[in-house]
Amino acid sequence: MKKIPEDISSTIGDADCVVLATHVHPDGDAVGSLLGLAQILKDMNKKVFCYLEEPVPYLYRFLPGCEMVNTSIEELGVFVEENPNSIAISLDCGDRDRLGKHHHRLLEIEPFLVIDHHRSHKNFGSHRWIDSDRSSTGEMVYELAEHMRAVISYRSAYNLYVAISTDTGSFCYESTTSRTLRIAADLVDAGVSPDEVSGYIYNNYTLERIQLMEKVLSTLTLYEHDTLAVIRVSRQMFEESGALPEDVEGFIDFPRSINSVKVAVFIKESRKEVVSVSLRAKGEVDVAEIAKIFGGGGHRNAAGFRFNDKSASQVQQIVIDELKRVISRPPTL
């Protein structure tokens, strides 16, 4: 695992006044990152505004601080107009593109630091920490306010370990390392309760999620011996059973649970007419090496990657074939 820079930790320091910033759709790392170092922040007494393209999705808003949230670039420049001196801070985002379609207005402030754990991170931003070693944005978070000495209060832990345990899928996947339970464990003996968090996170669905989820797994298609699983969703789907985009979050367990497959893949057909890809692995395949063929990224195990020009059959077909030459190549010796 990577040091932290000192220009990350001694930027930070010295600045009064920090915007916070996390990718576009952002899951339960990006948005628990996000709140949990604005909460150390503002324990520092330093000024903070948090922004996000659109609002937190509703399976993360009872994260202590989602109030902070704001979605106006237009305040967030006002922000920056009454504070020159602001620095800013993009968490859990491989490009600067999935900052979002006002990207260019992030990157305007500078210094501008990158905290990231992906280990197909696109360089930008001025001052960088990327380890793909952590588990999770949050992790790093914890890992910084630790050795800045910063207090990790209630609201701060209850944030981080929501990011931490939602990255890692509950400590399941191979990323979570001894150094991960240590942390969640100093979150708990702050006061966070695994059980609360768990049932906020697993037990709080919407009928209207769970008949959408009904209509993906009637689509899942099994290959190459039933080592690749594929799900796709509509957006026929979404306005059949009424779900929001952020309902299909999770889904794609449910095809990596077969005990045969290698690979899962989810094809989601957007309303904004773009098609996106999710893929999980479990084994030896390194998704993140696919996902970077068609310009996407991500972790070994996780990984992602869109297209703007295709329909939903032309990217299944595509990543399919890819996905069969990467899974009957013998393995390397």
Contents of the next structure:
2 protein chains.
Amino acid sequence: MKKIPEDISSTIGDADCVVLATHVHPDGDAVGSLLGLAQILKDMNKKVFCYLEEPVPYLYRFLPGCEMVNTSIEELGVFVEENPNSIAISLDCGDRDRLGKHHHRLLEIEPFLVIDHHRSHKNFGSHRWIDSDRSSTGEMVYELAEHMRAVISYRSAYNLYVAISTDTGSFCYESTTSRTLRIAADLVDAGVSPDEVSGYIYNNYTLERIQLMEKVLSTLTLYEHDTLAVIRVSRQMFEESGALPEDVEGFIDFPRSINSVKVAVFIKESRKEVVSVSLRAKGEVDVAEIAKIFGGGGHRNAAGFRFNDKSASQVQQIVIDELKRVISRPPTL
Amino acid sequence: MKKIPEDISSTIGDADCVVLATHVHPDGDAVGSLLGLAQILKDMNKKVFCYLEEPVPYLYRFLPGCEMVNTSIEELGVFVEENPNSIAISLDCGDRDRLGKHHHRLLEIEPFLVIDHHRSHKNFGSHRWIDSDRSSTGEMVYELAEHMRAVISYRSAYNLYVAISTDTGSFCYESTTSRTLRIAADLVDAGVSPDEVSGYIYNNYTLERIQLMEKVLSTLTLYEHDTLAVIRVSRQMFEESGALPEDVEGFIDFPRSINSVKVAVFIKESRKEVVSVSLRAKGEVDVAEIAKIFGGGGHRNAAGFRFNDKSASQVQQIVIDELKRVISRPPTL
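What would the structure be for the form predicted in complex with a further copy of the same chain, given that what you showed me was the form predicted alone?
Let us now look at the entire complex, which starts with that chain.
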């Protein structure tokens, strides 16, 4: 694991006003590390502006400090104008484009710090701390706070715990280290209840999500002696069930949980003309390499990419052909 | 949390030969703490006899040291005869009867030590360490090993990690403390891979289970303004999917995970002429009380019962009528 670059901690320590941003379609680590760091900085008496292109997804509305998120790029402009010494920090974002359609406006802020743990991180910003050995950006924010000797209040701890818990699948994924577990222990000592947090994360779904789950499971198809599992969601399924795009979160764990499966694929008709693909592996196949072929990125066991000009069926065929090729290849050990 | 009674650690420390036992139908904590302590004692050059009434369940056959388990009460007799100074330790067992049909034979061994974390523990044995504030018996075995300054090898650590992880629902349940997480961190430092263990525990399902899951989800019905959710499994679904009765484990978590739901019901056509019912609640409704009406039992948030003379549809109607009555009743606070 990499040490915190001194310019990162000193720049943040010296700043009075900070703009925080994360990736579009934010997950638990994105929102949790954003709100966690925002609270830590506020507790250090800094002015904070939390920018997100769209409101916090309903799944994460239980996080303390959600109301800090501002989706107005105009108000961001006013904040930076009124506080010309503002610095910006991008959290959990592997690519400048994923900051959203106003990423150019955000990147005009200088210095622009980047804290991220994605293996496929594409460098941007003026100062960077990228560590793919970290379970989550939430874990990095905790290290930063400890390095700055900042107080971690209950509200900060709560957000960071959610960030770490969601990005490790509740301490199950490969990225979980003993350091991850010790940080989680510190956050519990700061008042977080693992039981309460887990209730919000894992027992807070809509009826529409369960109805969509049934439809998606009906698409399950296995290939290559059941080593490759594919599920799909169509726009029609969203319309029929009334579920939201974020309701598919976690669905890929179902095909992944089958004992014979080496790679699970989830093909999503998200917006008009866009088909996105998520890949999950169990260590044998490096899905980040496959995502790279299609212009995407991610980690060894979790990666993704998207197509703008193909139907879901076309995408399914292309992806399966590529995966069949990789899976049938003898391992190079 | 309670300190380890000095007589427990000194009796174990002084013993040369130890008989270990746990409860029938053992779960991950039972098997993991049994094999974990067995390995720790073997590494201290003690003779160990691991007794279980039936072979280790299929789900836990991946645990290192499974082959140590002996199901022969006759061989246990020979071991104790050859090693007359043997002591016995019961792990994770809340009641002497749950040691199995030969519990009298086991309890003839003196001293008989008991290590357990069940709240409903019914005292037995000559020396006891009962601590219901502990997440798992695996956690208590770790504390014992540390107290005795025993070496925790990779094999011991692996078993104790599985014990703790399974009994906390991967660090989600109320019993998870910061100490639990720090012990897990120590076990990771001893070489355990959370990813590998989780793979065995949570990604080891059959394709048939996922196919059955789709069928069961299609039966989801909501009542009483979506506060009451019911799912069903029929014998036909088992036949069509080829899934086994144990494959429905965890299915009730889907209706329970809906945010509006107060009580989730799972109606199972299990054997011929038998319909069993599982109930899960979230604290507001005491489902043990409802189970009692129908001759069943359980805890406040998890209970069950069965009917031998009714069809699944009849059972569904009876149970829903009763639950509607309870849910619509104003709370007595």
